[in-house]
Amino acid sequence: MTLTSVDVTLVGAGIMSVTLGTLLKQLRPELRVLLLERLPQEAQESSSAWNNAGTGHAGNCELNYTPMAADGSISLAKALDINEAFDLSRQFWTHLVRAGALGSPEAFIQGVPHMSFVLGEERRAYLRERHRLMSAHHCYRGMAYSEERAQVAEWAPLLIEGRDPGATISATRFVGGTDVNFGALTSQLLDHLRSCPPFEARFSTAVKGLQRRQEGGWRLETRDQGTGEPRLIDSGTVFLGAGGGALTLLQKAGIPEGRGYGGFPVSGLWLRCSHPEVASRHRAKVYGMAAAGSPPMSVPHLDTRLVDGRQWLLFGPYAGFSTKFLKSGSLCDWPGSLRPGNLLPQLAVARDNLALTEYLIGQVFASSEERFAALQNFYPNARSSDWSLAVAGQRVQIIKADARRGGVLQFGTEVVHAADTSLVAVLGASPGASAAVAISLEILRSCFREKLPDGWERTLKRILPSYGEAIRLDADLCRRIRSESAEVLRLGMS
């Protein structure tokens, strides 16, 4: 049986992986980095263009991120949290463009105006009030708010077309947005890792075991898919960076820090649209606001997708319940999660949660009459013969204990690691790989800090002009830096 020794194991070849070996490869180019993907191709799962929302989420349409109190305010600290670490990602991609190591921009990312849309008083009310503190705070310098049927129609013709006359519409519209195809992103960052030995990439390869070694580090055991050779990894520092697969593999680890940890797993289905006539029509990420109960993910939303050089429109995602943790993985991987130091926290989620039930068994049972209606809510005069079913990524939020209410089910992501820093593991869902930049230095300050040169920190901020401080709280230091990756990304100005 072969055995190979390297310092850092990356386990998932998806945007969250490359982002880190590429950060650790700019601040220690000897590291020897070997990345493993059961996958025979790297962004199958999660990173895919058709798997996530590609939104690049900033915080500027997504109406989850600004939480209405029972008092009536308003906070944006959720969604400045978002908008700064999307805007260390530009930060890290505007670099690279520069340097060489990613090729054309326009391959992964396109300037698409993030909008908000609402039905109803109430909703207005909380819109108008939204972008009111937004568009006070230069973050989001420039965001526009309407309730005139002729500015929103210009905006996005489609949402306006065929509604009643008498309906109570609210928008708002940001120009500084994004469309980010994180597979296309993904391949190009490996490709640049291929190019800075000592790296290699193994495909269609599955994790079996990890155990730790007496000298440091963890012994990995893996199989090749295809012709079920199995192999032996000596690695000083493992990165568990495969999406809903990172639970399963955080167990097999058995570290202290990943008791308690369970997943609840959501699947999602699209509507998609490749009509000319339709996708040339509208230039915006729509947002609206989530059912009652439902889960962040399943905020509606009507996107313009730019995927291999087409334009596409997405409506979605219908959420649903499935007990795999991967869109490619086994009905088996919830049950197989099951432990006792997990169990109970699970239990107290289902009691907490039954509205979330509720709307995931509504959302299983949905008839192709009721998906096309919600579309038909956002857009009047959808034809159902221009749209088609597609299966969204699978997502698994965090379930994990909690002493006073037994446990409780957490949206976004979570990095834990080793009490040793030798295994970490990213797990959780959106924003995921939008923070992929703002993730990975977190990992890097917790896990790195002994095993990076000395300056390390200088050169980061070489990379990222907004390291260590806050461009929420610099308006200048904001301003010029989005100026200048809108420049290197060609997305025009923000």
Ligand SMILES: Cc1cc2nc3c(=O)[nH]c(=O)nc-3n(C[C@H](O)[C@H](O)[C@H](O)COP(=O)(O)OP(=O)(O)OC[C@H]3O[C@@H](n4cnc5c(N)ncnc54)[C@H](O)[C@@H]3O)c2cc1C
Given for the second form:
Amino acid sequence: MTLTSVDVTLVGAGIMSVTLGTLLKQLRPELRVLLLERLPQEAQESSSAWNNAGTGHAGNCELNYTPMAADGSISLAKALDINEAFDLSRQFWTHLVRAGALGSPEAFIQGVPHMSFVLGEERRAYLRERHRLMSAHHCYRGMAYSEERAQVAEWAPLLIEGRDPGATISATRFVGGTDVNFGALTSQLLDHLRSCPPFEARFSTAVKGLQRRQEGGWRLETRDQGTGEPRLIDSGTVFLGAGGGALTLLQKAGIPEGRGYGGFPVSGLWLRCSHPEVASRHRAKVYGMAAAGSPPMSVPHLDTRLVDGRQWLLFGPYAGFSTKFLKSGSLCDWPGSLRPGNLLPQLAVARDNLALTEYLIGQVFASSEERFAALQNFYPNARSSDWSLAVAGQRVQIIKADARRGGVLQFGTEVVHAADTSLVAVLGASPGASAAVAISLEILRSCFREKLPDGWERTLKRILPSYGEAIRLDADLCRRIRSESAEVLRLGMS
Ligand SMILES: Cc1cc2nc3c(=O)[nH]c(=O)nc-3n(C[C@H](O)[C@H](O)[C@H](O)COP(=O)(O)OP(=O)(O)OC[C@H]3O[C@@H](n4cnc5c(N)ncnc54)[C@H](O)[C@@H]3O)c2cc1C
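Next block: the form predicted together with the ligand, after the form predicted on its own:
Below is the whole assembly, all chains and molecules, this chain first.
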């Protein structure tokens, strides 16, 4: 059996592995990096353009990031965290485009306004107050608000045409939003990595097992998916960027830090429209408000998508349930992940989240008419013949042991690493790909600090001008980095 020896193994060819790999190569080019992917190509799971919504999440339009507390106050904290994380991504891509490491930015990012749209008096009061707070902050400078049909129709005519003239509508619009093709970006980053030896990407190669080596690092058992040939790889550090498959591999590694984690798979469906005469009349990502009990990632939205040089309309996602952890995974994934240590946390979550369970059951059994009615809440004149159903990517929501409640459902991303920093996994899916750079920076600080050359943070500061600073506290910095990235990424608006 052949044995390969490397410094870093990246498991999974999605946006997370290629982002971390690219950052590592910028800081220590001589690192021997190996990327392993079970499928024949990169970006075939969550990072594929059609498996996610392509929203450059920046907290502009996602109402679940600005929740209203029981006392009626609205917190911007979460939205600002995401806003700053996305600015880091924009700065990284800007650096790589300037350096000639990435190709045409239009292939992976385009300026698309982000809107929030609500119906009814109560939601209007919320949106108006949210807008008051956000538009006063420099990170959301220029966010517009309207209750006028004519104005909203100018921003997004499909929302208004055919709507009851008496309906109470309210909307915000932020012109600096983006649509990102994370699949195209993953491919471009991988192409760049291939030009940074020593680097190798092996496809159709699944990681089947991981064992700690006495002398440090890990021995990975891999299997060629075509020939069945087994191979061993010795790696100083292992990054489990395996998306929904990361939990399974974390369990196989058996590190104590991974105990108590469970995963709850949520599948998704979109409605998709490719008719140019419809798609060309809507240029916005329009987010509504989640139904009671629904998970935040199931907030419906009507989205412009720019994929492969064409403009599309996407609506959804509708949530569903499948026991697979990956779209191309196995129905045994979820049952196979149950352990004595994570069973109680999962039962506790089921007990504490009845509204979520009801919501999911409702979604699974929704008829096509019910699904279409949800679209018509946004786009009253939608014709079913213009739309087709598409399967979205699979998400694995993380369930974590909790001393007080037994278990909690995590909607964010969780970075779990071994105490000796030789293995690190990214679990969870939100805010996902948009935060890939911020998540990678967290991993660099927690697991690679000792393995990087002196002055690595100074190099990072050259790559990411806002590194180590709070954009939310510095209006000049915010303006400067946004206008630079808008120019280099050719977003046409800042
Ligand atoms: C419906 C939906 C909508 C979303 N919308 C957005 C959005 O609008 N904006 C946003 O920023 N994010 C969004 N996300 C989240 C985003 O897509 C993910 O966070 C991101 O793509 C995860 O990237 P990844 O590299 O971790 O995983 P993936 O892209 O899933 O890649 C993991 C890779 O690991 C491979 N793998 C798994 N197990 C093994 C193994 N044992 N051996 C070898 N390879 C393995 C898989 O085949 C896969 O290629 C959405 C996700 C979903 C599902």
